[in-house]
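Let's start with one chain on its own, the form predicted on its own, as structure tokens.
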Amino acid sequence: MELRQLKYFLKAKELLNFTEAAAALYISQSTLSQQIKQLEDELQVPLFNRIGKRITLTEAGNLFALYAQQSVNKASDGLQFIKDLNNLETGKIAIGVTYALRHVVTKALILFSSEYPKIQFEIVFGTSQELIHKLNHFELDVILTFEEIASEAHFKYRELFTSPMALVTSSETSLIHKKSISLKEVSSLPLALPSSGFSTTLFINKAFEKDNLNPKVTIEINDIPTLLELIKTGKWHTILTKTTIENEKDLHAIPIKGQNMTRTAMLISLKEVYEKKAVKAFLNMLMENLK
């Protein structure tokens, strides 16, 4: 059994079409079919049902896919480990980050790039759900997001800091003189909130439901910079973690009263995946910069 055969099998499993899989792998369809047939012969069980031009996974194919993916990942980890011995002279770090934590990443990125200029970065912004999906599909090395409960056994969680939930308003409104505000007061104000996919909105909606409050949400939007521009007009208010508006002009954050009105910023990565030397060095620098 060869690693090449496992990669061919996994691509065919992904696309469920031998022609498309062969094209994606830059090989002929006959080569792909032959290699998968050799794999099936070695395993002594068919991995695909072949129905005309269509293919579907057999029960054995479904079970084998898990181990095939693990084998490919382990081989990839081994190759990456050897490359890391090049003293951080090459490599790429893929980081997912929610908008509220952009300052944390950018500060560390500037410092790290000055010391290791040959390391490439891919920075992906998204909601917590989107970033976790990408992490689970090995598209990201690590994500920075807000998470209160370390709920997934296959994730490695590292706490960074906590940030209070706050009513964010224009610095021109009369509310800026308040040192804190209750959730009941917030519910009576015209609100523009991040759309439902954002963890902050899920968090605050649960708080409203717990207190039997019906907030006056007139706008939901999936772009935080645009949301903040709306808040600057003074016509609406929003609810975000206080750290979200760090360095933002014309905005003011008022902490919301109540228990559990804080969020925990975390680094989340996959436990069983080898942590690249460059990733480890970057995260160490990021955490040191927060002290």
Second form
Number of protein chains: 2
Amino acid sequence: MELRQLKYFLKAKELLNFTEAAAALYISQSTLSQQIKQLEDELQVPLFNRIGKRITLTEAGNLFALYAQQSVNKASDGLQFIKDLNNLETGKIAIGVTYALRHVVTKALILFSSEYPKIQFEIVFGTSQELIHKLNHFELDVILTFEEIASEAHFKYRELFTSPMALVTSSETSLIHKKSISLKEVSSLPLALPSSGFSTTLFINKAFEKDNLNPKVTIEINDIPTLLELIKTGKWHTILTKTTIENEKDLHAIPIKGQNMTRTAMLISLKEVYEKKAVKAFLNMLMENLK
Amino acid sequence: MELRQLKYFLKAKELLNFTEAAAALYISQSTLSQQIKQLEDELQVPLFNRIGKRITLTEAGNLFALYAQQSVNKASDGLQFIKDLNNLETGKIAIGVTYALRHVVTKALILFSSEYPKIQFEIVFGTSQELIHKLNHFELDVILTFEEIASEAHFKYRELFTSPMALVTSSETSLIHKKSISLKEVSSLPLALPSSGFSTTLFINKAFEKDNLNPKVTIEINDIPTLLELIKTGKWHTILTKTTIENEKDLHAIPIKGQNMTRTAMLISLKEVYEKKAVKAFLNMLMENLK
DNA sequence: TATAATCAATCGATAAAACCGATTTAGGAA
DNA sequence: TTCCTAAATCGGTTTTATCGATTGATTATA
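Moving on from the form predicted on its own, please list the structure of the form predicted together with the DNA.
Next comes the full complex, and the chain you just saw is listed first.
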């Protein structure tokens, strides 16, 4: 039993005339006869009565038609659904973002959703490690994060922009007039940093180590909004990429001096996994929006 | 898109391993690869990600699988349904009966229903002409009636039994002691007959004509139960086949003398129309029951 | 009533395609 | 590295879907 045969049968049922049905199907009458016969052989029951040159449906034919129609419909529904998927009329995008890049995503998200309102989103915030783990387990389509120390062969990397590492401080402190600040100066300030799992912390700790500096880290915290809350009190300072506090009114970012004190924001996805049409479109819009 | 391909795809989806799926489907891995590829080409989207030697489902694959599964299911449901039909676990039998033969049908009906309780029945009582009309319009599978004057080529006839024409009279009348009665005697009695559309009436009127007799028909009526009601009063007599009043307690049948005074009960069906399994089984049981 | 037209079935031939085995390619394991 | 394994690819074979022509039978019509 094949969909082809079911379609032939349904057309023959509709027209109750093999010759016309064959014409409507763009096949020869001979072919139609044979395919119907084959279907009947498989079901071991005639679907049509052959009364002289006329045909009528048998009971079996009439009842079987219901199932045949549904089978054909489901298949064509599936085809239609895939087409919708390609036209961005359905589908889901799962994005992982490190907190530092949340503004980049939200801006693109708002724009994209107004153009393709039917596309669903799942946004996952987390550390780079967490997100990469999810990416490897096919739970995410793409992640937005800063460059990794070691690049992996099965990932596809797309650079977005660079952002300097910066001392983040309350707008109220006396530091805000400085154009830039050295790592040594930073190390003497009371610091509250993201937990060691965060890539920014990993990155900056390496820099301190290299310069043999001992920063005064009094707080480690794994939630950035809470961290920013603390910084706003003026009692602590922290170190983040400048992008992270782009839209924060009460905070100020002072770039840190040094050659390697900039980081590159990247898109990371799996090289060999088919990239959904919707994801492609979203990423294009996101990158376009950065220019 | 063919059911074959959908089945292949679903098996591959289930095992996530082309080699194993091919083995489970009793086809070569090469064939499976090709058929999946063909399906993907038609949908214009990959269903599987090929990550090294592993495969995983794409979003499209995962969503399409729902439709594929339903399409396959509907087709196999159809097949199963037809099998049930052949096993008499479903289906409908439409029988036309002339009133005279109702006991024959009801007896078989009760017996058959206890063996095949899932089979539906539609019983249509009517005159031979009415029933034959319905038979020709495929509204009935088979009819039970007495032999027709003219047999038609596109009908299939099966004889059941013969039954004498009889004068039917109330059990109270003085006639009940007679073993038989002549047509001439009958013609002198007050008669209530079925309407002229009934084959029994057509039949007996021809016999009267042949013998140049003028029967005293005071009532014609097209409903047999009402007719019998009238006969029970003893005021009238009627002429029916003996079978007609088989189970009537208050009535008595006296066979009419003469060579052609018996009628043959028959099954009539359409020659070139497929006879349902259920109908076959029912008619077998009916005929078996007459022995 | 003969004749023509029509329709489904059948036949033989052809083109299409499903399928297989062998080979290639490449990832993953030892 | 080398071996093992899984999917893709290639070339050839078998199967089958398809066609055109014909047959057989029914219906319409002249």
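In this text the structure is predicted, and so the values were computed from the model without any measurement. Residue numbers count along the first chain shown, from 1. Only the largest set of C-alpha atoms that superpose within 1.5 Å between the two forms is called the rigid core.
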**Asked** Does the C-alpha of A75 move 2 Å or more between these two forms once the rigid core is lined up?
**Response** yes
**Asked** Would you say K11 moves its Cα by 2 Å or more between these two forms, aligning on the core?
**Response** yes
